[in-house]
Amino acid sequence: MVEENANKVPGVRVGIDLRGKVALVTGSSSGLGMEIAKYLAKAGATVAIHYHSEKQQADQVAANIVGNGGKAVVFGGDVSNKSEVESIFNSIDEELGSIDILVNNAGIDGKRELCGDDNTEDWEKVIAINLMGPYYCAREAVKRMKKSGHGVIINITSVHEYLPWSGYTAYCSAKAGLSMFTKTLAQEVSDFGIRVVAVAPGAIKTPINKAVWGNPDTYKDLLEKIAMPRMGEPIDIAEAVTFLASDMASYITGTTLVVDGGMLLYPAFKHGG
């Protein structure tokens, strides 16, 4: 049932309240991470901003949510190594209790690279960071969900846990592994009142991809590819993320809300076979 008051959370859509949450979002010291706590933080979860090398940009995201009104603390660690996601899980426990939203945001392209020509540790290093540096982290969170008796892990995939990406193999492998980790975790945790589900960006205009967005006849040969005539911005997918973190979304579990513009009805055929 939403709370009475639960419209009057400012800058967020109607009924979402996640006041008294603890929430994780790895790799939120920019891009869409950065969106998606800032987001969370205005649902009026306590957030902590997590980051790996980029440190003073985590601080500035911190205190802009703290400049506005929320609660933020920063954390550091690699999520591609188990024992530094386990030093990062012990200090928000310590700093703001046990977790009960956890979203796997950090993650990696990696290099352009053809199977067969490529560097084995290249694909390595995608993967690591890709798909298993989600499972150290859910791994940690429903160890401390399970006792709590709620918790909501998202996983942040991509269009590409559906469509192949040439000279991206590692990537669309990360991405659709960790779909169906999404699927197989929510099963196994359903008796526990934990919900797992995951979110597909298609392209969203960050920083990262400017050198698409900001070059006239990329844009326009990546807006052919969206059925929207427009590339999506990191709120879509902050408000997504959102919605899947609280009880509006409490009978949803095991699949990916796709957030692509329509990239996956491959708009080429609009006009025709």
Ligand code: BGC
Contents of the next structure:
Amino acid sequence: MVEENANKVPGVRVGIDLRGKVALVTGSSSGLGMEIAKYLAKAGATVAIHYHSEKQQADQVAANIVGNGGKAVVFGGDVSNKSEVESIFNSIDEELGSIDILVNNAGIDGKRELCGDDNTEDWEKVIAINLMGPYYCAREAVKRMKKSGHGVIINITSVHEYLPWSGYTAYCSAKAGLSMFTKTLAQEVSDFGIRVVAVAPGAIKTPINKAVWGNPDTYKDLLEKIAMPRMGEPIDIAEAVTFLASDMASYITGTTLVVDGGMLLYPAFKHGG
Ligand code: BGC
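Alternative state: the form predicted together with this ligand, after the form predicted on its own:
What follows is the whole complex; the chain from before opens it.
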């Protein structure tokens, strides 16, 4: 007789353990990056908090992690500047040792501008931060991870790696580009024990889209674009990233995990076609 619940083992708990790992989270002085950094630290990782201009906020994030028994050190620099990225990684080498996890989170939406009426410098800035930045960081990480024989690179893309968004051609192009960078790099480094994955957040409540969720009309319009009846919270993304960073995801590479509450499910069809 097959015992009911035979495959359930009472008392066995499964958890994510990142103790002994060093993780860099770019743009972690606020928003998604901050939550990701805190969560990785909770799982035991030593976290390199990175900021571009908000040093005080980055220091606060690090202090919060340390206050909760975790480990965190702050590093500043511009991810769209190759030599600044190199010095961030050199400083991490000196202060924390070899890097195990890179989360390419730093990014901007950019201004809403229609192609042709836009300013080319704004376009270039979005590409520089959202696509060149992850490339420069991944490049430094890969050099080190090839030496250690392991590592995970997690690129934060967006539902806009799939979804067109009028007024944001630069943003959508950068995120779609980052998605293909993820797959191509994953293929390239698969023999070195390195995994490369992407997480595509939908509408998550952070400062980046406060102008939308802070206004009742635009908030209502936004909720109609999500199948589930709520916006995402930063923790929704932090949990997905922590899972992908862990050995629980050791056979996952070159793919995107979409965390969007069903934004990509054509929610307008919920009410018939
Ligand atoms: C953008 C947010 C936006 C969301 C859904 C994200 O990638 O950064 O501003 O709310 O996509 O459109």
